[in-house]
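First comes one chain, alone, set out as structure tokens in the form predicted on its own.
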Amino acid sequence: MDFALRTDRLVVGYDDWESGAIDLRVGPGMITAILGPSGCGKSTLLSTIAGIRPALSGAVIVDGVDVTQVPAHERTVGMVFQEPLLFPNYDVARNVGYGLERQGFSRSQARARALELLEWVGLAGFGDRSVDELSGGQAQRVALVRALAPQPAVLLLDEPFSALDVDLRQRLAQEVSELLRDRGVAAVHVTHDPAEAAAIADDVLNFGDISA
């Protein structure tokens, strides 16, 4: 099987802590959830896969290419955080099209694509709105399609629903899993909620079990 994401004996860490060796295998359109308590290193793993934090040892391989030494902005990896982290000075469509503009699309091309993606996640007509007008669930949808707009091979989800109420969290988790499978995007979803992990993922791994 060809894996969209593979880590080989990857060791991550910060300050005076480091993980054991981590071997992940995630195929296109598959979602792997990683469970574990706060502070166990889950977010550090995602940051290392994304290239935000350097690996201590081992390799990160995306679509068969070793990207361990490749800068974050050159990796085909998207990331969605616990907070949407939208740009307050851009409207909704410009937020979604930001990554496309960085890839060389004109602003009008990026906007047209952004409006298509917003319709895809049920936010048709929201392109001209300020991000301050969005609810929590709407803001996370915008953050999701902003990450997906540049067509990453891998999407990393760092507890993106944890600040939402239970009903909305469960609904968005299900919607996101369907969207990622529809797009064929491999995803790693970090959470401390076993029910959320079971709802969204093909595989559920405990951080302690994969870092050994």
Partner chain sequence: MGPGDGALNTPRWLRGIWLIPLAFLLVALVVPLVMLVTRTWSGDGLRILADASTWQITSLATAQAALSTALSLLIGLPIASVVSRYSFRGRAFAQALVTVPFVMPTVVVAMAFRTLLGSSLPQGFAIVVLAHAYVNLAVVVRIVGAQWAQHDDRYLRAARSLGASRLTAFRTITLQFLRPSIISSAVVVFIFSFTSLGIIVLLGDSSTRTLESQILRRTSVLLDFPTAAALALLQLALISAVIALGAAASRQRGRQKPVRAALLPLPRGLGSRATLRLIAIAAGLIVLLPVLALLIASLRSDSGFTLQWWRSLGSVDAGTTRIGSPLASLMQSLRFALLTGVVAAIIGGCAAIAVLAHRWGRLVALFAIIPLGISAATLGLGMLLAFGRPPFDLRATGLLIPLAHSLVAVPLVVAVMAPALRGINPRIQDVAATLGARPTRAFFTAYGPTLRTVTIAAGGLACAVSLGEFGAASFLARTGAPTVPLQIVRLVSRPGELSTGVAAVMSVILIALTLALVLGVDRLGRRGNGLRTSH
Contents of the next structure:
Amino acid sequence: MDFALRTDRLVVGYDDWESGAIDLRVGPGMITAILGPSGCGKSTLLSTIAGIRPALSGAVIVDGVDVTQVPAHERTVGMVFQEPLLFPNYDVARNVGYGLERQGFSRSQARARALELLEWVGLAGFGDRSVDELSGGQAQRVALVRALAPQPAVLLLDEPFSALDVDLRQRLAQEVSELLRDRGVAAVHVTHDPAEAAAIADDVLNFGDISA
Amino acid sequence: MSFIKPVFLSAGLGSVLLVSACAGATTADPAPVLSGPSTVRLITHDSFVVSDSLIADLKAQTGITLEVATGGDAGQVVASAILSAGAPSGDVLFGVDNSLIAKAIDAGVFESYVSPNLGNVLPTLRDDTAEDKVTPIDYGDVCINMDEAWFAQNKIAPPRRLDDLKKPAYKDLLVVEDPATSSPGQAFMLATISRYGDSWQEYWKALRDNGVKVAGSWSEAYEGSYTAGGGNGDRPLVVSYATSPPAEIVYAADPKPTKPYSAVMTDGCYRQVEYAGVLAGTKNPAGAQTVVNWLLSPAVQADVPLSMFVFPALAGVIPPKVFADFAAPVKEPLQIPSREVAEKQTQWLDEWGQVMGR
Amino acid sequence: MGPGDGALNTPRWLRGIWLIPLAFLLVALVVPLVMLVTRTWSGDGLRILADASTWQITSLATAQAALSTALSLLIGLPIASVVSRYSFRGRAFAQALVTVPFVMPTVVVAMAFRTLLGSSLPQGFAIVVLAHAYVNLAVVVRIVGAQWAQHDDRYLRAARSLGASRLTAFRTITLQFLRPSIISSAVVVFIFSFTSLGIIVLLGDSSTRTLESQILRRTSVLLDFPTAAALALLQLALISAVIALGAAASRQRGRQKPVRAALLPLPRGLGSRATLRLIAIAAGLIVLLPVLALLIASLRSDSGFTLQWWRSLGSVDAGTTRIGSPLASLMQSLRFALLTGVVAAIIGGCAAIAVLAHRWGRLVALFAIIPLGISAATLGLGMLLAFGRPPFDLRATGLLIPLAHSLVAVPLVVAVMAPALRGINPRIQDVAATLGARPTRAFFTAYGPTLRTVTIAAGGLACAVSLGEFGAASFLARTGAPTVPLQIVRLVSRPGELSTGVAAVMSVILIALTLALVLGVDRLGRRGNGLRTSH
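Having seen the form predicted on its own, please provide the structure of the form predicted together with its partner chain.
Time for the whole complex; same chain goes first.
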């Protein structure tokens, strides 16, 4: 069976730290959660899969294609970070449509699609707003649909709710889980919260185990 | 109209220029150049001024287009010229004065050239050691200026001699410029050295004890501290120029006053002579020589007083009325040979600084 | 973490961008300096280093510069806190106004102080320190203000809620956040004060000599080039040490995250509102009084108020080689200023970007600050030597002055741009990359908007530097109209009310021009991106 995402003996690291060889398998449409305390290297793993950090050794395979040497912008991997990191000079819709514009859609096509996506996550009417005007939860939702808009094969979620309060966190986790299943997007969700991992994922791995 | 033709003789003594005819004529005009129209660049200090009409006349008479390039004060111009000696940024240099001339000549800034008009220059301005290189164009005297109204009001007789400035009557009345940063300031220091010889430092100690004020620049002294300088100054005596009174009139507000505020103390004046010379390495020596002669021509010499507030070097030029009326003639100006200045300047300035605590 | 640190999506051109400022500095700074030193070098020059007076001057100048810097910060920080953070009517004008003293030629500053204080104007240490603080106010307000505008107030509120007093919170949170910009502005002010020339000559006395004033004296009074070269090298070494110290001191770990620059509404509380108003008024007075004094001087003669000086603008020295038309001087100054603005913004911008992209970039950016410590005389004469012989004879092209001005302005451009760029979260570039943006596109998505704003602002500052500079420029012989500062210097160097009156008029024009330029640049910079009021 082809995995949406596979890593073969992947070693990641920074400065003077490096992980063990990681063999990760994520099936199509599956959501895998990776649990681990903050600062243990989970984010580094995701960044390496996304292509914004180099792999020290091993391979990253997306939809059966080895992308280890492929630059980030050519990988079909989306990523949502701990903070929304919205582009401050664009309005909400332009943020969401950014990836589509990069795929060659015209600005107006991208915008139309972005507005649909915004409606889908309950942010109808927010398209023209400045990103300053969003609450924390709203901003993270925008970041999520922005990552989903170019239809990545895999979505990487790097503790996207950690900055939100508990109530919102649970609600959003639920929402995201539903959204991803709705679209059939495979995802890797990194978190330090076991409850959140359980709520969202089909499969929960312990970072300590896989990177040993 | 006289015709002067420069002839070069390559004698063993070096290039010497002979004047074929009419030497001594006060109406000498610039020599026509046979090579036709050309451009001559005159390097000079920021204070150089000449009437545009004269530049137009030069072109009409000789075909030379004069470009004037300014590069800071006289010291800066000479410094630049020394560093680019042999590859000059122009053809003629004007504005090097008698305190700088020896160093400029030693550095090979100038090509040999003796102007055919040199014989018509005031004899007192001629300097044997520099004559084959540079030509005197104008001169000015650095003198103490006095606010006449102030002295009248305060019923104090104005000082008449350098010695007077040490007297208690003139305590806290004099402002001078720092010789290390100001050209008239240095001239005044040289005047005291010329006058008092080895005991010049004693004179300055006396001035210091009599409350002399030292300003960093001429404008700080004249406009900032001098009572008649237009500011709110409190010193009725200042080191300035013998030509400051006519300048006061020319640059006064309308309606012009009939009489300047300042009088000049004609004792203890230091004479500054400004020279022009052909820059070594010029591509256009003939044109450059023509421009040196033009600077010494009667027309330009007559223009010099009101343009730059200096006296013409050429004998027999009639000064404008405002000069005749108000510029003080200095009968016995003080001077130190250029070579001596070059040798001892640093030491003198250091000694002055020690005496004055600057 | 910068995008250069192991990130894969750094555009290739970005990794080489440090070569551009490096090449510029080599050509415009190192070559002239080396030419000057090798040309004039002689062991005799080194004797000055053994001279006790050299070290006495050095230590006095150090004390003077340290005090000037402290006073600049003391006055500048409160102004920066108000002008860069709060939205109020006249804010843009106030910000532009603060820049004015910085670009006023020293002659004009001295003239303004003299007009203001009359003959009671004291000479010496205190007045020099005061003048330096006045002139360099803008450095502090601009550099620190730019960072202050990005301070996240939540850190402060957090500290207060944890029981920190207002002062403790300010000390531990705000100052900590501002540290890099305070240090970089302090380094700039220190260097300016340490190498000051015009103010020293005009207002100083024996206690305020600087190495720079000694260098000028050696070059253009004593024509003693070997000693001048030795002193210039000493000054360069000292300045480099100060820059290195500053760089070491501004390194910090664990930064507070900056937020996007946004203006706060004025606070509601009566007390804090009054404090802000007081600061604004005090700042206005400090900056405006000398300017007003000049304005009045331009309208007064011995016999009362008059428009005569303004009317005689066109006719002063008309028909002589001294270009009488102030219009010609203005056009000349503007031409140089525009060229300087463009060149300095490009070179300085590349250096500031290089800081983000490359290890070498950081070194080059430090290197780019050095021109601040180069004496005007050294620079002017060095350029004359380097570009005065075929095949590089630029003397006749009129490019030497803008080149010298650009060199002097580049450090300021870097000082304004680098902190602003460093304030941007480099991960935005990563986000763009994961969304399919090519490296160059990703870079501009992250940095483009700020780059646009800050380049314009820094370029405007460079223009202003050029408008006011005359140290290096005066050495570079040129044909055509003199720049406005040179014109002013000429005018005040001769007697007569007309001279000082017209000089005052030209000073007022120069100030107005600077104000208009800075205001226009601020407006341009705010358009599109930039500052908005947050609620």
